[in-house]
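Only one chain is given next, in structure tokens, and it is the form predicted on its own.
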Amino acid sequence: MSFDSISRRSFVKFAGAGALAAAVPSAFPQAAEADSTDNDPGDFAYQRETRARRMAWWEYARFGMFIHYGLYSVIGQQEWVMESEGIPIPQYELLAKHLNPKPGFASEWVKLAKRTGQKYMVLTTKHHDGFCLFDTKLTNYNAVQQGPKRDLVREYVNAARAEGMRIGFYYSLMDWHNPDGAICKTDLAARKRFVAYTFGLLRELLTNYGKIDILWYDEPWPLTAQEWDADAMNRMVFTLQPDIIVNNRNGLPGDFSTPEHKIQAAKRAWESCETMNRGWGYQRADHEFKTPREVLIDLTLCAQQGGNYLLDIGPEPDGTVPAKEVSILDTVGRWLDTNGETVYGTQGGASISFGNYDNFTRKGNMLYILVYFWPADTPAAQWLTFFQKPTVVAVGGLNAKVLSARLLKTGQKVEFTQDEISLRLTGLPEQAPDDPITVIACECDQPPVVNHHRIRPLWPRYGVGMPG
């Protein structure tokens, strides 16, 4: 992952429902950027051709795992240390001797994947600093020749598949233990030797584990993608796991692309990967976790915009998460055993504008309007009757009519009036209903649009000051 990119807070702080609004210039998904593959020369036809078959349940996830575990973790100071802190190479190898993850380590990864609602799951199977997880024969900088004896990686695969997750790998092309891995720029016979190393360190991924469902690329420093003959890569990958999906990291398209630290909508398929903390890898002093309201903004944001949120976690050295991260994700969980199809094989393009204290995904007819700071008790009920009490959750710019509204918690019927103009949904609880967000789901009579702006030009201008 990039060391330059800062952890952002979903929302500048919770300080009411006036947060949201105020967060709007650094918080709210950017602009679709200039991303379509649609003439894209990078895009090759072979991808093309099976995409929609291959990502149609990675479409349908939502939500993942990232995991960045290795030598690092066992130092405590995030994943890039090596470089940031200029660890000298065989000082940083000693700590190959040192990592061991306890017995049943990736069985407690998985299981927290799915108490948390997360579908399918993305390990660091080599990162920057070059030490491979997995059993090679082509390097001894492994897990099965060094500390462990184990190869993590078929722990994780194993458990993975016992439980039905989806196997993702995350491989970085950049390697920093290597010898030819920064003179590759300039050295030729270097980069025919640092290409070739890496087109078999990836073909060892794909051969040795059995189906494997993603391959999440990082990194491709110092080659371009006609340096890494990137087409050729991805043409062997296929070759190997004709099912699998791969990301845009490697200098060409791929088949989604992948903003860090952000949400940012794109033309094409994409998926925010995004820290609980501000470290990718274990960093033990680093306290300033989201929290699980935060962790639910970024997902249905995510699934409000039509992307995936693939949220790290970082194991300490013997491949614990740490307990705060676990006491985070529990929460999150036990929100989507009650509200997962408000993420779940939801549609881009429920809103194009958001609420003071609200946000929307929908399904097909179905609007969920998730409330992140409860209207309740507003003083201005005692001079607007808009505001009828106890509660009032107004929408404004609503393309549907609504037939049917209901909390999605409990299932209870929600009174309504709407115009064309406003949705007013009426006689709700002062009490929020659910923790951390409350969903209310309304039936439409059509895939449901909100677009504030669009009540512009319907409201009747006239009141103080207008000449008579």
Second form
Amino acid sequence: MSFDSISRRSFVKFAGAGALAAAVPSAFPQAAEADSTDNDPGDFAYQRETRARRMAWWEYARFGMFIHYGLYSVIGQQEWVMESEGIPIPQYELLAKHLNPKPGFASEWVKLAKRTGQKYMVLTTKHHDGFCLFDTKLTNYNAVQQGPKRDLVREYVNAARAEGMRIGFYYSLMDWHNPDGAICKTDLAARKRFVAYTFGLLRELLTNYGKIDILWYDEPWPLTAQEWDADAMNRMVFTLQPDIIVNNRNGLPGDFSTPEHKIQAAKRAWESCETMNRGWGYQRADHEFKTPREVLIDLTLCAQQGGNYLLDIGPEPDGTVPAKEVSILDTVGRWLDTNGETVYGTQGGASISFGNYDNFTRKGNMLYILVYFWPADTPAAQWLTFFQKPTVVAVGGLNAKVLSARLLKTGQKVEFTQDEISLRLTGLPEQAPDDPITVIACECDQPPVVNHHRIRPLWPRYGVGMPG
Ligand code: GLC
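Switch over from the form predicted on its own to the form predicted together with alpha-D-glucopyranose (GLC), please.
Expanding to the full complex; the earlier chain stays at the top.
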């Protein structure tokens, strides 16, 4: 992928975020704001009062692995294939015979997540197709009675626990296989059966596998929160798992929001979920993947705005993670080995927007300048002393005084000058010292905020709409 297409794609997101920031300045929340979900309708007292405790590890973690794996992986045309191609249920059911993940598949996922620097994982225990990867007494459409004759959720849980990885269960409320799954909208008897079935499966998932960290509901169609009895659902979940966190896709706000395929800050805890190519489930013909730089830009944009990033893998039929996805994640992981402090435990609110080649995260008094595109060789250096060599990285509108600066990759000290308008980091190499992103860590005298609007009153643009 060319530099141009990377920057264009990134800037689409930048522009979106910028527009949002202009309309709603608090769209880049401070950590304290992101936590304040106290007024969410639909919460009950236990959920509200324990939220800060339950969410603390997740707020620190910032980065997780999403895994879409199920019968659809056998076809390799994404996880909606049953619906989008209109595959009859008895035909689709035959796929179960062909689902047979290789031994140790789950350990491979967990080891990959660890190498990548992801702190939690979320697996599709049941997707929209209704097939349960876990043992259940409530349907024989499950991986223990069919196909692999193994409890794949147990293998996942055991593998994750062995590595100290936080464990999440994705669960689709919508169910294309259960005969009551659609008719439950209009047929009350069917609704009663289907809601009981759903509560039963959730009860099994949250009883039989020890401590679970996240319940990631998906797609409440066709019922409303009230029709699902979603309040009772959440109460049952918290009774079974007092430390768990739940998302907002059963129709209630839950503990965090889940923007999908976009990075969109909320005034509460949020997590963007994203794919590397276009499919959540394995898509064998889609070879257009994000670059590691794009993945890291997404991750650090989430961190800038105080959110989490849940990045998907779509394993092949035997559970192997596609080689391209492994290679992207390995590069991301290597970068996080040295630069992880720019993401984990960061607090959001480091800037109200972004520079044109960089972005910012912060922790306490530390400002991390993430240089996405290294600013070297500008022809303007011939005419404007501002751009003098060696390369300058400049940041306008920083509120805090910088006390010291260093390159995170090498620890090398970085010289700088600072006035009220601009911080200028000098003596930097012509080539970016790190790849795909170089980080300059600046220790400041107070919690840093980069706000280019600060410059305007300090430095009027003469003749451009200025009074007098
Ligand atoms: C949507 C899709 C689903 C996918 C999910 C991930 O709900 O329908 O296939 O699992 O997004 O967030």
